[in-house]
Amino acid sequence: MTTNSTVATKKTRRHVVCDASEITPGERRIVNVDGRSIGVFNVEGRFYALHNGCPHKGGALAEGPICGTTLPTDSRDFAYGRDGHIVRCAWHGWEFDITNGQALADRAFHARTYPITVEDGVVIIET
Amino acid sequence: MRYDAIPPNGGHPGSDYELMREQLLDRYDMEYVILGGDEAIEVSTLANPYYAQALASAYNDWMIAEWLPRDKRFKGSLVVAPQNPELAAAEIRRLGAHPDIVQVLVSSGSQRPYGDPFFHPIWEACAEFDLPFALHLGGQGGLNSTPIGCGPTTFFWETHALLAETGMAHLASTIAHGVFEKWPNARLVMIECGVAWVPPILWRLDEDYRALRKETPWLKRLPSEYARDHVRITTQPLEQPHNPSALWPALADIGAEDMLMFASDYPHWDFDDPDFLRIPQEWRERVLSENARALYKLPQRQLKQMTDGALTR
């Protein structure tokens, strides 16, 4: 299964990960596709794929805790929120938004994301 | 103290206007000179906060009455005793609107880091009058915490070199407690605390914040980004690497060309001569003039006015 790309030298490859039912909301699976380690996350029924190499120092980003965080505030409150939307890198604890790969503390850092879809109940990643 | 700064008729170095004018203002063609108060900042070491603030207020009144009128080039620092922040804030409200007062000044030695909410009444008053909050190396001993991280030092030069540690603590604390979010016009000036340590400390702060942001959700930017916009550091004493140019790449990395301001420390023994200041040529105008002009909102002065000094009043 391949799709045509407008750039002839770059082909997008589609990879079947598993049945969508195998990764329930709040869960993740680390898969190896195309020689890469990728974290596949189910956040409230939607699937996301993050490269399992932290842009900080190459750590196992996708293997850290799935959690929430303290929400931005203008006061001095600690309001916990976004539970299940954040992964903390297993190495140095940097927080990343699972849904878009953005590092929460520094907009200059992003975890690489991959397109991911569910087709006929099957999770498919494009690399 | 500089031995040649002792006035011919006696008295303390720096106490004689005519000699200071000759040795500093006129000799270097200075556009403005911000008076630093010298011993006055040591009120922070006194256990009695009421007495300490009374001394600081007496200094401020004397400085405004006796020094500022002598020369158009003089600007004043309002000294406060930080150990009672409410009294300090009241002093800022008493005199902060004076047109020649350009900053609030304390010692770097303190009971706790200045970002602590304990001191927020001072920051609040500074913000109200749009005055930078400046700390000058000193104030060790007495009431204040030991300014060295792991206990007392033995010798003066050893202590003097290490007092830069106080600057590190105040820098980190002011950023971490969100002073620059709470008061967007707040600015921290660190005088005589050294500059070479600032880049690595900011790098460390950035790195730890990136991992532990959730502890301080009131921060919106990296520590180094707050520093670049809100923190100013002064040149004297500029560290002297074996290779003089070794200082600049790290400072350039944090944007120090916009943070550094020339300071002379006249009449102290470790005085810096602006003519011998080894800084990159392209930084000179900003470091010697423009950064301070922007921070203190000092209008451009004509060279003639400068050299005429008090005579043109």
The other form holds:
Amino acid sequence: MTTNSTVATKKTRRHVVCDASEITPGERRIVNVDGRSIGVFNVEGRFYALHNGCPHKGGALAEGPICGTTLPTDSRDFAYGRDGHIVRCAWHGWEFDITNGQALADRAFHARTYPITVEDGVVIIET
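Having seen the form predicted in complex with the partner chain, I'd like the form predicted alone now, please.
Shown next is a single chain and nothing more.
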């Protein structure tokens, strides 16, 4: 299934994005929903939707690399983790947690997220 369809409900609109099998773990798809660019990410088999606009300067957030990040330590050792859970803005490199939209460097910044579900193997975003 590759066509987008929309169903109106009381307060939200549900948008069929694609079959879940079309976005494998570690991958993303950028979709246009009612004029909004939204990145749909598969992180370890769970789906998340982020607005494709970085809250820092409006860059193409969802188009940046899916990666991990440096982790805090009590030593001088370099620790890297959370691989596949972070998206780095394509413009300025700001990192955001894909699962909740939170900026890692500045907690005041949060990327817009959208409710997303998988029903009968189909990915659905609510706006």
